[in-house]
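Read the single chain below, which is given as structure tokens and is the form predicted on its own.
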Amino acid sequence: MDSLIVTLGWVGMYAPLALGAIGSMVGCARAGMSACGALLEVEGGYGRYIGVAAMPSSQSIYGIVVTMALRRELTVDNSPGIFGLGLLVGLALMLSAFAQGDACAASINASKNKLEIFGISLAPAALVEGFAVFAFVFALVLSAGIPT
């Protein structure tokens, strides 16, 4: 039984990055998709397109940065800790990037035809990566209440 308890806990210590880096990868891929699309239609400004289909990759560096923070010798005592927190963070992370993804893919579609709104168009897209802060900032706050 201990070892289950303390094989969940390098579960819950990679979480973060595998979770954040696949939530990361899809996002990109959603608003790169819409990205591409947009450079057929438009004469310049291909750049701008091309960098907010990259705003979703920011999940896989907080999740590499959370999984520094829960790196420690596994115990009996820690890796329920670490397993539940590395896991709900990592959640968080994956299902913020996948939203954010969908919010840059809606703000080049917006701005392709409309070119002044590019700015605010890109309000939702950073209020998903607020929440995606949120769960980074509390993660690392509460990763040091977990005993070493």
Contents of the next structure:
Amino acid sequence: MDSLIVTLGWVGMYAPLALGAIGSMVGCARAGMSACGALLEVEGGYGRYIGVAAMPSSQSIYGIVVTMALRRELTVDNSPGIFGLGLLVGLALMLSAFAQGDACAASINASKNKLEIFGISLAPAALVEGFAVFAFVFALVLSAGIPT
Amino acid sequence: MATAYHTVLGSLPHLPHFQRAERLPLTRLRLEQRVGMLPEAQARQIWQAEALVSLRQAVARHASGGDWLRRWRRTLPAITEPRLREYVEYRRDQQLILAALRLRHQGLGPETEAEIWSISPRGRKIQDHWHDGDFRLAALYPWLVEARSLLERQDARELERLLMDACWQKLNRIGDSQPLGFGKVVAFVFQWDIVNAWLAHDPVQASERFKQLMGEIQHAQ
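Alongside the form predicted on its own that was just displayed, please also present the structure of the form predicted in complex with the partner chain.
Below is the entire complex, every chain and molecule, led by the chain shown above.
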């Protein structure tokens, strides 16, 4: 039983990085495919669209930082906390990257037809990023309370 | 997972409402190229559906009820994508209701084209309520009452506009149900078809096109 609890601790420690990276892959792919489509339609400003397509990569960075914050010698006492915190923040990062990918794709689709809305069309993607930041910051704060 | 829809949708320009469109924002060739980025089976179904329900092609089509029925029976089973099928069935029912209105306007009964009613579940209702003004279908098809009135006034252009607008609204709903998916691609392709058909009816544009063609011929000589 103890070994199972410690194993879950390892899962929780790596979950923010793994799930954040999965989310970033899918999010960047969705936005990137939209950007590639837009490149067929527009005459310039290609870098702008590729830049937007990279936005969901930030969830991987948050995942790396949380995984580093959770990193400690795993025991029966601290593994449940690491599992719960790591898994939940990982899921939050993954789903926010999916959602941000779609928001970026929508922004690219809208702004290629009307360049003047480029900035404001990114607001939904920035809002989604805000929720990922909440999950990230509170994971860091709560990780300090887990026994070392 | 990410799909080709994102690329296809990213490559499609904004399509204004057909009554506000001054020109097609995308040529037929470009449209085919972009839809060609979809998985092969989906792209094939789109063109099969287009051959069946295209408004542009309907202008030149003079098929009998039997031909119409055979074409539908041959093609409909191949269209399995739910959003595409939803629109195709909507257009089928629209054509069926219009046929019923025309027959009734000519003083004929449902037995005149007895076999065509079997193509849709609405056919039975049309037959059963032949003498009701709206075949008791107005709740499902709000355009029906106005279409009947326009048919009686023989206002073909306004009737065409009404039917196109009904299709446009239906496609908006299909597109909104999947804003980054296949439904949005279906909506674009068939709205493009509506714009294409509407512009082909535009007498001002037709006149300009005629002048342009004449200029080209004279220039070539």
